[in-house]
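What follows is one chain in C-alpha cells, specifically the form predicted on its own.
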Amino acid sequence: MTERASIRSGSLWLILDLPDQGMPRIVAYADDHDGKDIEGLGLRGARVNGMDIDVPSAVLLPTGGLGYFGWPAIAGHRDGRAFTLSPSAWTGASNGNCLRLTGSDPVARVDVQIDIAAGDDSLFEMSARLTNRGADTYTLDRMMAGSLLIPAGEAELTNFTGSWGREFQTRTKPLAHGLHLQESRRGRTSHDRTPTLFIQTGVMVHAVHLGWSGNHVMAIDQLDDGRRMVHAGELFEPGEMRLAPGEHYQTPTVTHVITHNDLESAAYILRRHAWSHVVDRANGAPRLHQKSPRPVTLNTWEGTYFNHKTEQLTAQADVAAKLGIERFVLDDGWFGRRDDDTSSLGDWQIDRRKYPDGLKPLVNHVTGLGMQFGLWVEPEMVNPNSDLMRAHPDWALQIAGRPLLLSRNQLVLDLTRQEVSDYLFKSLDSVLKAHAITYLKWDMNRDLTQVGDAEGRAATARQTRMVYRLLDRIRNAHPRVEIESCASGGGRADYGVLERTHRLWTSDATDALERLDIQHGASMVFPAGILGAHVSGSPNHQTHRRHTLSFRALVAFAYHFGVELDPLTLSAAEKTELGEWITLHKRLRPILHNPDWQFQLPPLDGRYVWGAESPEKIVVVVAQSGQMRNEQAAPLMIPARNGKSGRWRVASVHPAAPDTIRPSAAQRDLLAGQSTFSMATLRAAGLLIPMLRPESGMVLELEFIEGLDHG
C-alpha cells in the first residue's frame, strides 16, 4: 500500500504519496478544509504518458529513462552505466515543521533523501540530498533543489532580468507551452538572471527563489496532462559534480510561496520570511538585524575614491556625525598601494603610505564621534599587480593551455585551494582583530571564468561553497561584525548568501531615477531593512543627471539608508536639509523596517508607491518618474493589512511643499491634514492625490485618530 505523507503551512496542506517505485507523487496541494481527509484525497492509477504502466508525472525531482519524458530533475551515471534512477522503500518522517523522505535505489546505488521544511503564510522551503552507496564513481550531472506542480491554464511569467546598474528589471509575458528554461554561468547570482519566478495562473501565484549563489538552473516543464511542474537548483560544469563511494551531494535551498492574491501578496510573504528566517541564520551568532536599528551609512566611494586622505576623512566624519549618521565606511583604497583599480587586491595591508600611523588614528576618530567603523574588502579577487599574485600565480583560478581572462583588471583566486583560504581568512581576522570594526562591505566585482582547480577540473561549485565557508569564518570569529553582500551591485543577491550576511548592496547606480525601477523589482524578493540605498551627489557619478535632495532623498528613504557623497562639499543648507530627512528616516524607520508592515505597489502611469503600515501609523512614499500621461492621478489605494479601523488623517508630508501639479482645494485640503477617511477608503476607494511634476516626490505620514469604521 502505498504511503502518504504531508505537510502544512499556514492554511495550505502538501500531501505527498510515498510510491513503491519512482519519485514522491504530488496529490495536491489542498486548503485546511480539503487537507483533513488526506487519505481520501486524490486519485490513483490514472495512466499517463502513453504507457501501459502507471508513470506519473506529477512528482518531486523527476527523473528521465523510465517512462516520464519530460525535464529530468535528477541525472547522473557511472561512467555512462546506470543512468536511470527509481528509488524505493520510501519512508517519510516529521519533526515539527519539517518533513523528510529517504529512497534508495539499489541498481544505481544511491540513496535520495528531500527536506522540506513549512514556513508561515503557505511558504515551503526544500532541499534534496543524494548519497552514493556504491563502489565506484558516480558522476551527478543535474539534481534540482526542489518541484514545484501549478495547474493547467494560461499563465504569466515574471521574472527579472539586467545589467550593472540596471539590476532587478521586473519583465512580464505570457508563459508559452513547452519548457521554459533559465540557465545562469557567471558564478554569482548575476545581475541579468535572478534566481526568482513569479507565475500568475488564473487568481493563483507561485513564487520561487533558489538560494543559491553561484551556477544555477530554473526550468518550467509543460506536463502532458497541461500541468507544469517548476524546478530549480544549481548547475554543474561538466564532470564538477563527481561523487566518490560513501559521498553525497547536498543541494541549495529553493523557496516556494503559493498565494491565491496577487503578485505583491506573494512578495510580501517572501520578505518576511527573508526577514525572520534566512537573514544570518547559517551561524548560529546574533541576528544583529533583528536586535538593533539597521544604521545610517556614510559610504566613501563617491566621495572620495582613491583619494584618501586621513584629514579629509577626519573632517568628513565630523560632519556625518553632525548630520546624525551612525555607521562610517571606509570604502576601496586603503590597503597595499592602491591608487586605482589596477593594483593591490590580495595585499590586505595598511598602505603606509596614506595612513602612516595605521588605520586607528581614523577609526579611533570615528567611534569617538559614536559611529560604528565599516571598511570595504574584496577578498575573492586579485589584480596581477600585487605582491600576492607575484608570489603565488597559481593561486589563481586558470585552466591550463588557457590564457588567463582578465575583467576589471582582477582575477579570482581559487579559494578551494585550502592555503587560499586561510591566507585570506588570516588577512581578514587580524585586520578585525587590531581594530574597533563592526562592519564589511564585501565585494565581487567580476563574473567567474577558466573556473579550474589544481589539477584542472571544473570547480564553480566548490569555489561557491568555499566562499560561503570563508563568510562562515570570519562571522564565528567576529560574530558582532556585520557583512554586506555587494558583487558590483546587485550580482550577488540571494538567500543564499543572504544567510550568511545582513545587508544587500542593492547596485552600483545611485542615480534615484534609475533606482526607481530597481528597488521595486528588489522589494518582490528582499524585505527594505537589508535593501542599501543612498543619497549620493548631484549630478550623479554614473548617469551626471540632477535631482533635487528631496528626490534623492526620498527614493533611499524606506531602505537601509545612507549618504555616498562627501558631506564636505555640502552647503549649509543642504546640510540642514539631510540632517532633516536623516532624523525623519530614524523616528519612522521602526516602522519602515518591519517586514510585516511594508507593501508597494505595482508602478503605474510612472508613479511609483511604497512604504509601511501600522496599525496606527501609515508611511508612504510616493515617487513620479515622468510625466504623466493621464489628465489626473489615480486614486491612492494601499493595501490596508494592519491599520485601525476608524478616521485617518495626513498628518505630515515631505518636502513640506511637494512639487505637485494644480492641486484642487480638496488635494491641499488633504495633505495639509484638513479632511479625514477611513480605512476602507484607502482599501477601496483610495486618496485623490495630486499629481507630482517628473522626478519629484513626497513622503506622506496618515495617522489614525480614532471612532469606528464606517466605510
Second form
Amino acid sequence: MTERASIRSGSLWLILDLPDQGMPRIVAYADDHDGKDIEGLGLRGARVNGMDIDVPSAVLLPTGGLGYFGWPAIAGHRDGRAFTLSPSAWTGASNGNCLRLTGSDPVARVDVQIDIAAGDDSLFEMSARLTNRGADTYTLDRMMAGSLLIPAGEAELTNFTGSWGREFQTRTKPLAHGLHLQESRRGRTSHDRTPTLFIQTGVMVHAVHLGWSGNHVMAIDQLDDGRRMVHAGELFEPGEMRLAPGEHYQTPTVTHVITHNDLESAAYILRRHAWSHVVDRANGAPRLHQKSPRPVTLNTWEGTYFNHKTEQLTAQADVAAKLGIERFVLDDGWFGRRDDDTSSLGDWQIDRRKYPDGLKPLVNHVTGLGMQFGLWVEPEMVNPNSDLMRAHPDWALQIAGRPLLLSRNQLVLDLTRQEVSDYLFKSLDSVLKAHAITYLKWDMNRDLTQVGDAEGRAATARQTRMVYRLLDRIRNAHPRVEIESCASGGGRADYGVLERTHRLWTSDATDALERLDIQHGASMVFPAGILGAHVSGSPNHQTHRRHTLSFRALVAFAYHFGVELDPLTLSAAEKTELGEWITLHKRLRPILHNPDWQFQLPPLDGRYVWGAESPEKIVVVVAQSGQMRNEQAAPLMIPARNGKSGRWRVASVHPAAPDTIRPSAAQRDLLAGQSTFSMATLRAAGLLIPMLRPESGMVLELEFIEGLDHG
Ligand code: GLA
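Switch over from the form predicted on its own to the form predicted in complex with ligand GLA, please.
Below: every chain and molecule of the assembly, starting with the one above.
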C-alpha cells in the first residue's frame, strides 16, 4: 500500500507518496496541510505517456527505461547491465526538520536514500545517496542531488553568466520547450555557469542552488504533460564514479525555494538561509561569522601586488589602523621567491629576501595596532618553477602522454594523493601555528584540466571532495581562523564551499560601476555580510575608469567592506573621507549585515537600490550607473517587510550633498529631513527621490519617529 510522507518548511508542505515500486512521487506543494484536499491541490499530471499503466512523471530523482521518457536524474549500470533502477520497499523517517526516505532495488542491487531537510521558510535542502549492494562494480553515470516539479505553462528562467571580472551577470529569458541544460566542466564553481537558477511561472517562483565547487549539471526538463522537472547535481567524467561492493556515492546538497512571490522574495529566503544555516556549518563549528561584526579589511593586492617591503607594509598598517580598519590581509607575494605569478606556488615558506626576520614582525605590528592579520594562500596550485614541482613532478594532476596545460603559469596539485594533501596541511598548519593569523584568503586561480589521478582515472569529483577535506582539516585544527573563498574573484562561490568558509571574494573587478551588476547578481544567493567589496584606487586597475571616492565607497560599504589600495598614497582629504565611510559602515553594519533585513530592488533605468530595513531604521543605497532615460525617476519602492507602522523621515544623506539632477522643492525637503511620510505611503507609493548623475549615488537613512497612524 502506498505510504504518504510529508515535510513542512514554514507554511509550505511538500507531500510525497512512497509507492510500492519506483521513486517517491511528488504529490503536492501545499500551504496548509490538513490531510484533505491534497489530490485537489495536487501536482498530478495527465496520463500522456501512452503506457497502459500510470507511470508517474513527477517523482524525486526519476530514472529511465521503465516508462518515464524524461531526462533521468539517476543513471547507472554494472558494465552495461542492470541499467534500470526502480527501488521498492520505501520507508520514511522524520527526525526534527529532516525526512529520510530509504528504498532498495533488488534487481539493480542498490539502496537509495533521499534526505530532505526543511529550512526556516519555504526552503528544502535535498541530497541523496546510492549504495552498491551487489558483488561487482556499479558505475554511476549520473546522480542528481534532488529534483522538484515546476507547474506547466509559460515560464521564465533567470540565471547567471559571466567571466573573470564580470561574475554574476543576471539573465532572464523565456523557458523554451524541451530540455534546458547547464553543464559546468571547469572543476570549480566557475565564473560563467553559477549553479543557481530561478524559474518564474504565473503561479510560483522556484529557486535552485547547488552547493558544489566542482563540475555540475542543472537540467530543466519539460515533461509530456507540459510540467517541468528541475534537477541539479554533480557532473561526472566518463567512468569517474565507480562504486565497489559496499561503497556509496553521496551527492552534494541542492537547495530549493518555492514561493508564491517574486524573485527578490526567493533571494531573501536564500540569503537568510545561507547566513543562518550554511556559512561555516561543516564542522559543527563555532559559526565565527555570527559571533563578531564583519571586520573592515585592508587587502594589500591592488596597493602592493608582489612588491612586499616590510617598512612600507608596516606604514600602511599604521594608516589603516587610524582609518578604522580592523583586519589587514597580506595578499600574494610573501612566500618562496614570488616576485610575479610565474613561480613559487607550492613553496609555502616565507621569502627571507623580503622578510629577513620572517613574518612575525609584521604580524605582531598589525596585531599590536589592534587589527587582525590575514594571509593569502593558494594551496591547490603549483608552479612548474617551484621547489615542490622539481621535487615531486608527479604531484600535479596529469594524464600520461598528454601535455601539461598551464593556466596563469600554474598546474593543479593532485589532492587525491594523501601525501599531497598531508603536505599542504602541514605547510599551512605550520604557518598558522607560528603566527597570530586569524584569517586566510584561500585562492584558486585556474580551471582544472587533465584531471587524471595516479592511475590515470578521472578525478574531479574526488579532487573537489579532497579540497573540502583540506579546508575542514584546517578549520578543525585552527577553529579561530576564518577563511575567504576566492577563485580569481568569484569563481568558487557556492553553498558547498561556504559550509567551510566565511567570506567570498565577489570579483576581482573593483570598479564600482562593474560592481553594480556583479553585487546585484551575487546578492540573489548570498547575504551582504559575506560578500567582499573593497574601495580601490582611481583610475581603476581593471577598467581604468575614474570614480569619486564617494561612489567607490557607497557601492562597497553595505557588504563585507574593505579597502584595496595603498593607504600611503591617499591625500589628507581622502583619508578623512574614507575614514568617514568606515565610521558610517561600522555604525550601520549591524543593520546592513542582518539578512532578515536586507533587500534589493530590480535595477531600473540604470538605478540600483539595495539596503536593509530594520523596524526603526531603513538604510537605502541608491547608485546610478548610466544617465537615466526618464524625465523623472520612478518612486523608490522599498519592500517594507519590517519597518514599523507610523511616521518616518529621512534622517541623513551620505554624501551630504549628493549629485542630484533638478530636485523639486519637495524632494529637497525630503532629503533634508524636513518632511515626514507614513510607512503606509512608503509601502503603497514609494519615495520620490531626485535623479542622480551617472556614476554617483547616495545613502539614505530613514528613521521611525512615531507610531501615530495605522500605516
Ligand atoms: C587572484 C585573486 C586576487 C589576488 C591575486 C593574487 O587573482 O582573485 O584577489 O589575490 O589572485 O595573485
